[in-house]
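Here we start with a single chain on its own, the form predicted on its own, put down as structure tokens.
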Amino acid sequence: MIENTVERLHRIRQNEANSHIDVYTHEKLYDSDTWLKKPIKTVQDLMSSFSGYKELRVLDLGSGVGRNSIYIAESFQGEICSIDCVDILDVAIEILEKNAAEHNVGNRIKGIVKAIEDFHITEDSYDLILAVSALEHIDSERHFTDKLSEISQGIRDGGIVCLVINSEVTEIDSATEKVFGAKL
């Protein structure tokens, strides 16, 4: 039987989150081999950029356990910070409030479950917004393109925001090793 688009694109989204849950109820949050060993390099460097400011709101769009999230939020101790973090996986947002507890930032983090494409960004609300390596897995071109336009609307003047995605992607039939193609 021929796979259609729709029934593929819920297998791979299906597949990234059984290989997600994986590492996340398996490895710890900064003491791991795997990339949730650190907050990427680029959200380390961006810090900087926010240094006087009273008062930081941040979106992290598809939050996970909160590798980028908890080393902002540590980064902000002596100010106001409020960071929202959004993942489609009920089981990232609970280790994630795990996490926030033990680096003493919970107070700081807000989880919440819900898919990317389904979570509306109030106009004029962040300083910085985040997506890294989440908006591949929205499910549809034109919600990937509301997605940017809510983005940039959310975004406050002279904030910042911050995409890393994932092009170069290729499907590997574990079963046979069939080559489905690059740049999903």
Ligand SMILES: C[S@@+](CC[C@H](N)C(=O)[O-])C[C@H]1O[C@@H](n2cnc3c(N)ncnc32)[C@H](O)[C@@H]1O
The other form holds:
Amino acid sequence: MIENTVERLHRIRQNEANSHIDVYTHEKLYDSDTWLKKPIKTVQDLMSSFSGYKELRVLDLGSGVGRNSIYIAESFQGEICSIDCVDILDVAIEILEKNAAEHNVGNRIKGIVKAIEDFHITEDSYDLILAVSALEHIDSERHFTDKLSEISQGIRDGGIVCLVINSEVTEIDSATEKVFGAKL
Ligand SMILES: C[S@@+](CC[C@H](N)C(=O)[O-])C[C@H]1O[C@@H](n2cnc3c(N)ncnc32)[C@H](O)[C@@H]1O
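Since the structure above is the form predicted on its own, I would like to see how the form predicted in complex with the ligand looks, so please show that one next.
Expanding to the full complex; the earlier chain stays at the top.
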């Protein structure tokens, strides 16, 4: 049976979701030999930029189980910190909320089960917008560019946008050698 493009995309997305669920349900945050071992260095380095802030509002798109957000919630020394964590997987948000409670930052973290494509970013709302290994999962190029412009509207003056995107994937049809994957 020949797989069409829609079926192929569905299969790839399902495999990605399964591999995330596998890691999230078998590995413990910050106590694992996988990528859940620690927050990314860029996020660790960014925190000093907010040292004078009394209030910090953060949006974490494709948050997973809180690898970066829980670190931010624990590190921020100001009084008010609220982090909106958006992920398409309900399992991820369920574990994120457990992790936040275990790390005593449950009151700083809000889990939202939603596709990034469907989460509307309100204008001028966040001091930090993060998307770590997440925007490459958006379902179309148009939704991707729409989300970039929403991000640029959603960040407050002086805020920081941190986007980490895996872009080294190039897909080549082995029969025709036609290149499909465009680097973002
Ligand atoms: C590689 S993980 C990174 C998780 C987290 N940002 C981190 O650095 O630990 C990608 C995450 O994006 C989520 N994801 C994938 N596609 C998504 C989408 N369209 N909308 C929201 N989340 C999505 C996955 O469920 C997964 O938790």
